[in-house]
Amino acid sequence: MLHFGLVGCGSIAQQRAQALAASPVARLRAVYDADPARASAFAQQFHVEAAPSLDALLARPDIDAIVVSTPPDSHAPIAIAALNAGKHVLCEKPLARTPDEARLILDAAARNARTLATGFNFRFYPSVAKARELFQSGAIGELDHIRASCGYRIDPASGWLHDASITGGGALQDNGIHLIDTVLHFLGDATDATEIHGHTTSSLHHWPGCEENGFLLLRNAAGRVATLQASWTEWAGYHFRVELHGALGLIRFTCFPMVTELITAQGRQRFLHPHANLMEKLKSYRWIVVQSFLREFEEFARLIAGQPSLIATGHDGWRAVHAAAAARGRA
């Protein structure tokens, strides 16, 4: 059994929280937040201790692993700190703002020999999962390139999400982060791109060194293809759709609604994940996302016990800042 801290106590920490009370594999013990009185109410909520400091969270002997849970601009210097005290790490996304800071990160973790993952939970999805459970049969032949989007209409009163000194970017580091993740994914054993080319827009809100739209081009050292969007202006609602191209056939997958197709000569098959797509019309999304942290939490236990593991680790969240960051060319 793992035992947790947590990190900041905002709305994906409340998920993260009820996945750490319904896990197998993990506690919660105790929280933290700059905000004293957030972290009260919190810790009430989930019976577990609210921690007076980072220090002290960190000095506790009896938690294992911390989850970063706060906006991007202190996920290195608290994943730094939990690392140099000889916690595992599980940061939520973006790992960083850049690369560079998600390379300190990863030599902290290397440095005190301990785990470091990156919360890209989209891997665990019910659409992701059977797209992996179809690709890894061969329905689809050799993979030849994906083509992947993704959006949705930015609330331009989001807060801190369009803040470039807190995030490192715009769409490409919020919603489309995730998508690079999942497109890097599937690309197979090189998985790092050799060739990254981009371009971004931002015609509509103009946020400094915020891109409305990021387009990504990617090869990695085995010749597979991606190209990929993530946007912030997207009119029509929100969508996440990737596509499998092979030699045989195509693997399509979205969410949100869960559905994921495998077309070929000898016909289309849809899997629409029934459960799943009840269970966001009763409870929201939040339900399909508090299930996949409880898959991530098992994979990521496993991580730490050096078993095969389907959790993105350090080095996954680096390439995706560096995916990201070579758009708008700052790589």
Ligand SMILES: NC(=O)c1ccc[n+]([C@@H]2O[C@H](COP(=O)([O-])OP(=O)(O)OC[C@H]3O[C@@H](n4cnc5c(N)ncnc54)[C@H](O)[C@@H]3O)[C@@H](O)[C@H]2O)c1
Contents of the next structure:
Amino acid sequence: MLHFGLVGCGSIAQQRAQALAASPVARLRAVYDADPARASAFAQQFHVEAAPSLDALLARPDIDAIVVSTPPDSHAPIAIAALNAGKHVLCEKPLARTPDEARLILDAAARNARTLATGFNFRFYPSVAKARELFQSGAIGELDHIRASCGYRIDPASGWLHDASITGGGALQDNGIHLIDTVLHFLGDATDATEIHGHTTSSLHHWPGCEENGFLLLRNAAGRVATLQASWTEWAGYHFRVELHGALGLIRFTCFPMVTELITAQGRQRFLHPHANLMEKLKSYRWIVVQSFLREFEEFARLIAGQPSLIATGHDGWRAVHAAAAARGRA
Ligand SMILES: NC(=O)c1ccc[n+]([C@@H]2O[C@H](COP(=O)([O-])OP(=O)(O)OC[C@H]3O[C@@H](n4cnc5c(N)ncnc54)[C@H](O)[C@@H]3O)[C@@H](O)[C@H]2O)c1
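Can you swap the form predicted alone for the form predicted in complex with the ligand?
Shown next: the complete complex, the earlier chain at its head.
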């Protein structure tokens, strides 16, 4: 059983703590937030202790690992302090604001021989898991290229999300960073993207440093190509869609709703993930997020134990931030 401390008792931390309460491999022991009232209410809600400071949380010998769920500008200092204190770290996305900042976290993990993972929980959504299963079974043969896009219409009142000094960027640092990880996950770990070309546009809000649309063209060492777009100005509403084009067919998946499709010369198969989609309707998308976090904690435990794991590593977190920065010409 892994014992966790959690830093940042905000919105996503609610789902993290719900997953920890239900997990067979992980337990929440204590939390810390810069806002003591918020930490104390959260601690009461989940029947754990509120630490009076970050140092006090990190000094606890009964804690093995830390979830960092603060806004991105504090990911590096908190994650590095946790790693220096001998804790493993699971950090929410984006791992950091810039590739250099992310690299400092990776260095701290290596220096302290601790495990660092990035919270790319889309990997554990049912439509993505089914696509991975089909892909790995050879259903579309050799991968040729990936076409991917995601988007939604950002609410201008959405707090720090469009403050680049906090996030490091716009749509590509937000939902787009999940899309980048998903694409790189299917392109293959052994063949990291070696060529990245990108462009960004901002035509509506003009928040400094925050692209409203980000476009990437990737080509990895094996010659496989991916195109992706992340948008904050999606007039048609939320979408997250990936297509894996192979020599023998196509795997297409969407997240919300969860749908996976396999299209080959033999015909078309649709996997509708009825349980997940029903629970989304009954309990909101947050139910699916909690399920994905449950899987993510299992895979985190496997990574710490040195077993093969599907969780995004620190390196995966770095390469996603690196690709996003490349689109802005800042890699
Ligand atoms: N995996 C996902 O799909 C997903 C979804 C939403 C958010 N996130 C990520 O989770 C992180 C948190 O997002 P959120 O929406 O929960 O934010 P939030 O603003 O709702 O909560 C952040 C919390 O962190 C606290 N905080 C800020 N700076 C701190 C510091 N230095 N030390 C301690 N506490 C501090 C704040 O007081 C607040 O309680 C972000 O990195 C975000 O990108 C991931």
